[in-house]
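Given as structure tokens, the chain that follows is alone and in the form predicted alone.
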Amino acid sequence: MGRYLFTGGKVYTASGRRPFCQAIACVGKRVIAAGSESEVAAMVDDSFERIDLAGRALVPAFTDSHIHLAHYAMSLANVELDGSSGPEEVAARVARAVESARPGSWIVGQGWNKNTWPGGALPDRSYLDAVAQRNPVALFSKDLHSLWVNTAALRIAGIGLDTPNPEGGEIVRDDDNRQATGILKEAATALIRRVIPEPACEAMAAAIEKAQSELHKLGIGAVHNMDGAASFEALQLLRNTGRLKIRVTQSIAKDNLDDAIDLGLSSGFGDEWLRVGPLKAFADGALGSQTAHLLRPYEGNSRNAGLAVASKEEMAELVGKAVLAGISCAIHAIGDRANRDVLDIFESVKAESAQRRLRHRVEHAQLLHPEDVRRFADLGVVASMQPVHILTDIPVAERYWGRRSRWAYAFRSLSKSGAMLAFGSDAPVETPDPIRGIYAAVARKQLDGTPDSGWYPEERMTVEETIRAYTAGAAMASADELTRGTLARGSFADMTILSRDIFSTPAAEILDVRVAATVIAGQFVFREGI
């Protein structure tokens, strides 16, 4: 059992009564004291290992409030396409993967982004057919809402001239011959996903085990997992074999809701390592694919206002069913129309939700109409957001949302209204690195430091407010605030030590901050230079 005393730095407890102190001590998996050095010294003896923070900041371990854990884990071994300059470079990367692949095996990758390519046009299957005739290829876009495949993949999925668009999705076709181009959007991606062989449970568990070590290096001690049943099965295997070293709140996919209800599962069931969380469902698409559902059409395209993945009536029925079963809801909504519709639905179940103490969430909440900002606080709905998207979304939002971007990533406005914020990454869409997320929320600039004055700087957050959203806010979102997200007597000893005092670090230097150590349940799971 570890016994540690940390002194000599800035301790951020994320507690409203005493957010900062000088020292903290833990025994086993719990914090026993946090306060001044003299106060905490009175609670320890010579058996404690004394660790000098040497001016560093110690904060509650970060929580990633929105991560696709299995996708992130598997992405570490897939073809990485982020940063590719165009379809030609993507094809070259796929060609290298084909060289070492068995004939007939799937080539899977992710990260291509047409919005950063010259011209910004969607690619087609001809690029992939040229380098992969014997291997089916499936490449997820950066936002995971579009899929680019080759002819072999279309053939395996049985997608032909007569295949209809599924509800809430699109098989993109050539205007002249109606042939599938190789691009599938939103719900249509399921036509390919279902024929890609899933890894065995042990293989997925091993990938997640490796991924959790990477997350520890980033100071992350807990995640809210937005992947589905196969991921949950692998996590249970890790938990049952003592290999799960990160706290997981597991969402329930829409397709699994009836099974969860039949089993009598409700949000909060589980233990300190693995718990059942909210229903996860989609109201719309994404900015990158121009499928986020908007109140007005996209700039430059009067025929496109995005895509409702499910009708408002269907979503209301789904949410109502979950609430009656004691299951909270986390609904993906990016466009201002989708956010308004989801807030309307949450308003319709406000009384029933309060009776069951359910906290609902809007996942992403990227673009809001100003009239809807206050509704998050009024309804007690969590804004589960990912600041790291700002690093790549600024030019895309300006291009497609125009002046509406004033209300994109409206962190400050939501916070001032009293809304609860919980921050995450959406990995593998973006890096899970919280330091980059903190920089994005505080500076509201791209990695190159532009724009100089920040993108709508009136929506900037302070470092403390941002870290609170990665810690205490995240714990509130999953109803874990009694034991997680803050550092107080009796809370779990989940802590991250940073390389410097981030609270006094200029915004431009935040990206230089590194994680020096991560402690989960009173044990070092990552330690470097301390």
Contents of the next structure:
There are 2 protein chains.
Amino acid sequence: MGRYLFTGGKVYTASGRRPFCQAIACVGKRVIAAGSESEVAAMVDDSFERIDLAGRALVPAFTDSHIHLAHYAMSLANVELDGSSGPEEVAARVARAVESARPGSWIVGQGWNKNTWPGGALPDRSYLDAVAQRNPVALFSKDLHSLWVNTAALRIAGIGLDTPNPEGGEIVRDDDNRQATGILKEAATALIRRVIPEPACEAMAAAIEKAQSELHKLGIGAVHNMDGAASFEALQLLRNTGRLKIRVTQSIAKDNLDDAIDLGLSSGFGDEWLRVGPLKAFADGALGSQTAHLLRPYEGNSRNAGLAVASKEEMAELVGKAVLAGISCAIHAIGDRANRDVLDIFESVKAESAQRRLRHRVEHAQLLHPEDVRRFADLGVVASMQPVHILTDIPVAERYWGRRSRWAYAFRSLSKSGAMLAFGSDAPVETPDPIRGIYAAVARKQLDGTPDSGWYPEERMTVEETIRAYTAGAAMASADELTRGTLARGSFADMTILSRDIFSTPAAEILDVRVAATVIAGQFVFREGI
Amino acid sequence: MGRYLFTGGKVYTASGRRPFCQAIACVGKRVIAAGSESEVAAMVDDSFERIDLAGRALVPAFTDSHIHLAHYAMSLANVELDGSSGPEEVAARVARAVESARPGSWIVGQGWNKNTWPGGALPDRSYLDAVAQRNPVALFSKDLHSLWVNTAALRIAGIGLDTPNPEGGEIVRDDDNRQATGILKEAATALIRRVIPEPACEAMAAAIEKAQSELHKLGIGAVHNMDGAASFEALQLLRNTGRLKIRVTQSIAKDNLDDAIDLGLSSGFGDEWLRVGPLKAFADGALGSQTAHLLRPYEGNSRNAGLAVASKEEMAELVGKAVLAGISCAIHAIGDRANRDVLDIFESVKAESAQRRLRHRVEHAQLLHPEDVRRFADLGVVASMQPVHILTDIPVAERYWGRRSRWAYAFRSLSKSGAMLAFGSDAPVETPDPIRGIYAAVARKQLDGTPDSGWYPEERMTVEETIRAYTAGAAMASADELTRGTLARGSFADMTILSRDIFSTPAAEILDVRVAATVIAGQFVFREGI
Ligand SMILES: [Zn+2]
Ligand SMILES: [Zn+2]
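Provide the structure of the form predicted in complex with a further copy of the same chain, given the form predicted alone shown above.
Complete assembly follows, chain above in first position.
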């Protein structure tokens, strides 16, 4: 069993009673002491490995409270072509992927952009055929509107001399207009997409295992997975074979709620590594597509107030059914109308939920009506939010929500009202890097540093409040607060060491903070420079 | 954390390397040492509570590898009327149940038999009305063909002056043929049965908690539950509220297989207390009703060879689907034909199952064709059997299976061939008491001691072999052999202390052996006389 003493730094316990101390010690998977240097020294002996934090901050390992683990893993498993200098470099990257691929398995990539290449001509299958004869290759362009494939892929898809262009798409062909060149545009990409097999359980498990390493590098020790059955099955395989090194709360897709109820499966079942979490359902759409459901129409379009993905009555029925079965609910709500409706529904099941100790959550909670802000605290509903969206959403929110944006990402108002905040990333939509999220919540600026004084700066969070939402708040959201999210005697030794004392780092320098080490269950799963 | 040293007895570890030793010590939930007195003494200090076994046997806690937990729990929760001396005593027992019942809740009982009462007349509702006005009461006769209810129950069922007798049933009425007396016969019992509510989750949990105490008294520390969703949900409630003190492997009913697959749920998910086990499905019927599926017809009825509940093709499809989803299979097969078919099916998925580390099992395996005996070992299929059935089945098997009974309950032949045996009870069909099961497997006699030299005595087991099937074998069956079923450093401290050294007890005295204590996860859950 590992025995570690961390000393000489700033230890953030995220616990209300004593949020900061100087030293912490763990034995095996648990913390045995957190306190002053002398308090902790009294609990250890020479058998402990002593690690000098040298002024760095040690915090509870971050939780990503909203990640799509299967999608994130698959995006990492694909060949990354962003930044490639031309078809030759793409072929070289594909060649490397072929080396480690099983014969006949698909090589999928994304990110090529002919407009950044000298000449800017469309590539063709010959580059790929030169490096991949037996593995079908499918490479999505950066804008996802084109697909570049090799001959093996065309063959599997049955695309030949006589294949007609599908409606709304084009199979690009040689000048003599006969042979497909290997470029498929728009709707024609579906001819290939439908023949790329879903990864089998072992392949998904391998992809998630790699994703887990990436998350460890970012200081993440736990995730709330918003993807469904395929990732859940793969996670069980990892758990059963001793490879799961990140704690996972697994959501139940709306389409699987009846399955769970029929089986008698409820939230909380599982173990300290993999556990069933909430039902995941959608109340509305999103800001970017102006489908988030608003109380008043979008700016400049008096006829569109977004849409309810399910009617309030349907949603109430769904939530009621879940609650009776002991299943908590995580409902995606972005617009102020969707948030109000979901809060109304949670209010209607407050007693039943309390009786079953169920804690519900709103996913995103991006735009609130000011009167609804304090209902999160009143109802004990968790606001599960992704501050990293601010880095790109400021102009979009300004454009479509106008002055209502005062109550967009209302972190501080929620926090001040006593709401439980749980922070995440929505990866792979955004990077899962919590440092970016901390910067976004603390600075409320874009990556270029604008606006100068922060966007609605009254909603800025302190670093401490932000990290609490990535740790203690996240653990509350998944009902794991007795063992995780805070560091105290008996907690799991899930800890992240940052490259410096982030609590005294000016906002502008937060993006320079790095993760020096991640410890999960008392074991270093990432360690670099400490 | 509890620290115990057990010494001065016969410790059966059930481990192949060193099955017997003298002492064992545990700290918290785990065994820290098992060995000779001096070996174990070297591992403990004065902080250990020393318990003198005084020559008693200490064995791994028993596992019931086949129990219907919900049905068993409900049978305990009901009012037991077996042995009552007349309607007055029944009323007195009901009166006691009413005292602790919530107002308006149903009082259900079973076991009254008018033929054993003076006079032998049918009782009526007046006895019950005198003690239960507001609680509906429904009492099943011992043969289950009659139901005795009170006025409140009649009212809830809507049985009045004008209610017609249902086809095949009778609502017994007063002499003037108008008022229902409170006795319902045959099909008329359904009028009441359909209005008795399913117990809510909390009620089921409370019933299972009581059943768990009964099982602790019998030395049982783990069960493989063959009941479905309602008990599973209640077990999660017990687990989440810290009340689950017995380790449970939860089967998946055939009707829920698709639910599990859609959710991505596979065997093994859960924690050390509650874990998803195998699919449970039926290949045939039973001996008593001559529906067990045989290779040749039943004795004396050349036209009946029993029946396949599902065709072999359907069963193969079901098993194949489960295996691909990482779900192991436990298939009920009683007749020799059913056993052969199921073995054929397991043979056809041998490679896929090995790849996914799935261990399949045949439930009951009562009658085998001699050529099929060694296929269990060859295929790594567990024979999950209930020796306690022998106590009542001998004459029935002789009558319907004739000389084929040579290969009925073929414990020793299976064991000799290297098959994994896992023993259980099928409670509440039979008592879950493992001592009875041990007697049945070792003596192969009825409770009255006949036949003198045992029924097909060549299939008798030793006490050690039998206990191994209740411990190590059961743990193999549920893939828990790394932590349970044997006692070694690091195993869970799940142990049963018997009132004497059962290993040197003559077969005829086995039924006198009692459980002196049951320890689960290092805690005494039952202790009487030690
Ligand atoms: Zn999402
Ligand atoms: Zn059964």
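Residue numbers count along the first chain shown, from 1. Because the structure is a prediction, the values reported are computed rather than measured. Think of the rigid core as the biggest set of C-alphas that the two forms share within 1.5 Å after superposition.
Identified hinge, R134, P297, G380, L76, relative rotation of rigid parts between these two forms: Considering the domain motion between these two forms, the hinge residue is L76.
Using C-alpha superposition, tell me how many degrees the smaller rigid part swings against the larger one between these two forms. About the larger part, the smaller one turns by 55 degrees.
Cα shift of V108 between these two forms after core superposition, in Å? After core superposition, the C-alpha of V108 moves 7.5 Å between these two forms.
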